[in-house]
Amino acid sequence: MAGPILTVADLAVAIAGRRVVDGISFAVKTGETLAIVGESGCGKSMTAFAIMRLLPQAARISGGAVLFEGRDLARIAESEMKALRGNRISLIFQEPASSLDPLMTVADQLIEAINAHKPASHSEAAAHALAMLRAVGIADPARRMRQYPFELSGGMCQRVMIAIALACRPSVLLADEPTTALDVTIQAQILELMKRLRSETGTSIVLITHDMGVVADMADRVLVMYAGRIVEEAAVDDLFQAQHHPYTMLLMRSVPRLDAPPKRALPVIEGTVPSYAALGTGCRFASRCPFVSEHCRAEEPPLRQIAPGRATACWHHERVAAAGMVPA
């Protein structure tokens, strides 16, 4: 893999004066799917927006740097960042039924978003969507530029997503829970198209979910988030094989297992995200961590690197990754 085509440098997005992404570094290589994974209302979408300029109204980007091709995205004009936006580095949202246009056809969305960056005569931009549509994987593609979003189902509506943030062929993918609702047959289908669409275009893809088995099946390397920060960092083999933070302990044993005890309860993680208003000094994690000290309330630990590629935010990393060992 080449070098990073992306990076961001401790970025922080407030809202009403409030972090609710603190610090948040990291770099994708060209080439390169990187997870970001935490509970919802941990600034994983948010990180996201960010990284776009989508932000909410009431949040701003407080502090920080998005390098991108050479510029940085939290302060070039918006002029320059909507020539980028969907044509170099695209975003597939959460929700495609409430993202699609519904009184617009499949066609004109797609000759839309191509005509915003590649100006192009009407038939070609109709034979670029018709052929973006088919290399998603879309059974009668010419039907379906015919139809609005509401006359498809969810998973087709994801794919026509997909074929929209792709149809400029960008370097960067941003892809926000792309699987969310869908079954798990269209799930697989979908993970499938985006890792073959990795390799036929070499894009980055920064994929954002809650799902361990996805991160599994399509990462090279995981960022865990908790309330804002950035709390481990390591290649999802070595992930998977040991965790240094007791958050993502948690969240891997809270995984479904095949192997399980029949009718055995599954793993929950007690309490709830904190609200950012309700933040001490302390480790974000405290109150719902089984390994927590006096330390851990009186002083928030840095993200420190304690391997090559490995990071984690915890006083106590070592235990953590003792008590993995077991069996849950």
Given for the second form:
Amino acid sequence: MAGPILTVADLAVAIAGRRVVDGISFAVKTGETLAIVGESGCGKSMTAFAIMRLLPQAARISGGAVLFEGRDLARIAESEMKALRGNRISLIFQEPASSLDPLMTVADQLIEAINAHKPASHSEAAAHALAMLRAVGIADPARRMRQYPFELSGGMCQRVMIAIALACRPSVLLADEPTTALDVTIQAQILELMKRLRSETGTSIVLITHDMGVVADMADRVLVMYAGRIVEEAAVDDLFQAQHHPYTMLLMRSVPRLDAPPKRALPVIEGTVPSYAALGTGCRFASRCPFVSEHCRAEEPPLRQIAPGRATACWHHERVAAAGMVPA
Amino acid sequence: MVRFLVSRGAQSLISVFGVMTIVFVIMRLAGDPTLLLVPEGSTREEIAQLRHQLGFDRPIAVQYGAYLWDLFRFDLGTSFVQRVAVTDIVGARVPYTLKLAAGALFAAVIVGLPIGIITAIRRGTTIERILMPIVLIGQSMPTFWSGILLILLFAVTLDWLPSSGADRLSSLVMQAIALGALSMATFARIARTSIIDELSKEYVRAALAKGISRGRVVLVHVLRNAAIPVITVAALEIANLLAGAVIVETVFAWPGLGQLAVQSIQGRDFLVVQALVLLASVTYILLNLLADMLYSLVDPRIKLYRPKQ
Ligand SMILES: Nc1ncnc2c1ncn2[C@@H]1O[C@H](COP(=O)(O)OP(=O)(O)O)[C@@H](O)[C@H]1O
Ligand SMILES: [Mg+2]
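Rather than the form predicted alone that you just supplied, could I have the structure of the form predicted together with its partner chain?
Starting with the chain above, the whole complex follows.
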């Protein structure tokens, strides 16, 4: 694979002085699918919104850089950013049904996206829109074009959102839990669609999810986020092979694997994400961690490389990995 | 949509019928309606004669049928106080109140909506802090009080505008402002809340993610969605204007329906009062129907709604 298309360096997002994204760094290679996983509230959406510069009013980028096509998206003018959004870099959302304007037809919403960057005559734009609907596997696209969002199912709305996002052939697609709101069969269909479009267009995907099953299905590489920080990074196969952070194990435990024998019972990991105010000096996961030591409470472990393409933020990662190994 | 409109139209007809019935019942509940209608100081014989003449000695069902039939023919009877057909008395006043209400609505909309839009889009800025007190004043100042203050300032002190009468366009200015102030505040508040509500929706971020400007998102997406509650409120606001007209017309000696209502109540001209009650109710119902029709034009969820068989 080629070099990185998108590089996030020490990115921080603050809401009312609280760092909800606290200095995260990663790179997305061309054609790669990078998954960001973590419990709800750990800062995944804020990361995506910060990259797109579409943070809620209360939030702002408080540090770091987002390098894309030779520019720092955190610093360029809004007009420059506008020219990139939906054009070179796109975003799709968790709630497809509420991501479409309820008062506008599917055609108009698609044409709006096309015209924003590639102004064309109405008939050209309409033809492009129709082709996009066909490409995302919508049956009877001519009829769907004239319909309103309330006439479409959730899965269909997400297909439309994907069509809108990919209409201008972006090089990066940020997908913020694109299947979370959909039921299981539809979820599988949307993932299939994303895989097909990825192989057809070579678009890099940043796939945000809290579902390890989706990660296993889609991703090349995985970032595990906890309380605004990256705690583990690995290629997807390596991560499923061995987890070097106890939080990753917690996430894994929630996935039923049909293709593997049940794991040896893991030490129970209880508790919830600490409130940001309660964060002290030590490891943010310490209060929930069965491997916790004095060292963990005293000093926050940095994200350290432990093998090529593999990093973890745990003082005891070797002990953790050994304890969590799946028996052969 | 046709089905929706037909069903709403039928509902409105039923409401109108209900109002007529309630008015009929109330007139009868008060006892013998003849006593309400005779001029003061009539003799027993005159009353009996009038009762027969008006048919109030007939069975109640017959009276009810006759009452509905009269209304159907727009025959509201003849005022015993003025000896003139009620429809003529009311009809002569309608244009004045329409003019006043239209002026007030115009003032309310052209001031209220922009204030609502600007304070929603420019939240937390100086311009919001300048505009919000205007809304507050419009909302909290009683009409009779603001009316008198306006007269003091523009008619007495500055002598720019006439303090009463209805013969020139200039005599509409203060009246429209006094009557429209509350509606202005309502439009501003509803528009503001509605826009702020829409701005927080996910489709706004999704539209921005397409790479269109914030201005266009507001113009094309947000305002249209935010219009739906505003339309509903607008219909009720017009009805409120008619209620407010009673006070404004009294303060400014404006010869409209509000003044007529006050005069008729004071003069015990009950057929005119009854006509005004019916007119106000029917207007209210029709405005609601109009709001629903507009609503269905804006919102495809209603326009295209097909009830499941
Ligand atoms: N509009 C907002 N105002 C204040 N806090 C917010 C807002 N949106 C999100 N947050 C907070 O920011 C943190 C990160 O949220 P988010 O990125 O949405 O999490 P995720 O997408 O991983 O579930 C959470 O703790 C959440 O409470
Ligand atoms: Mg989220």
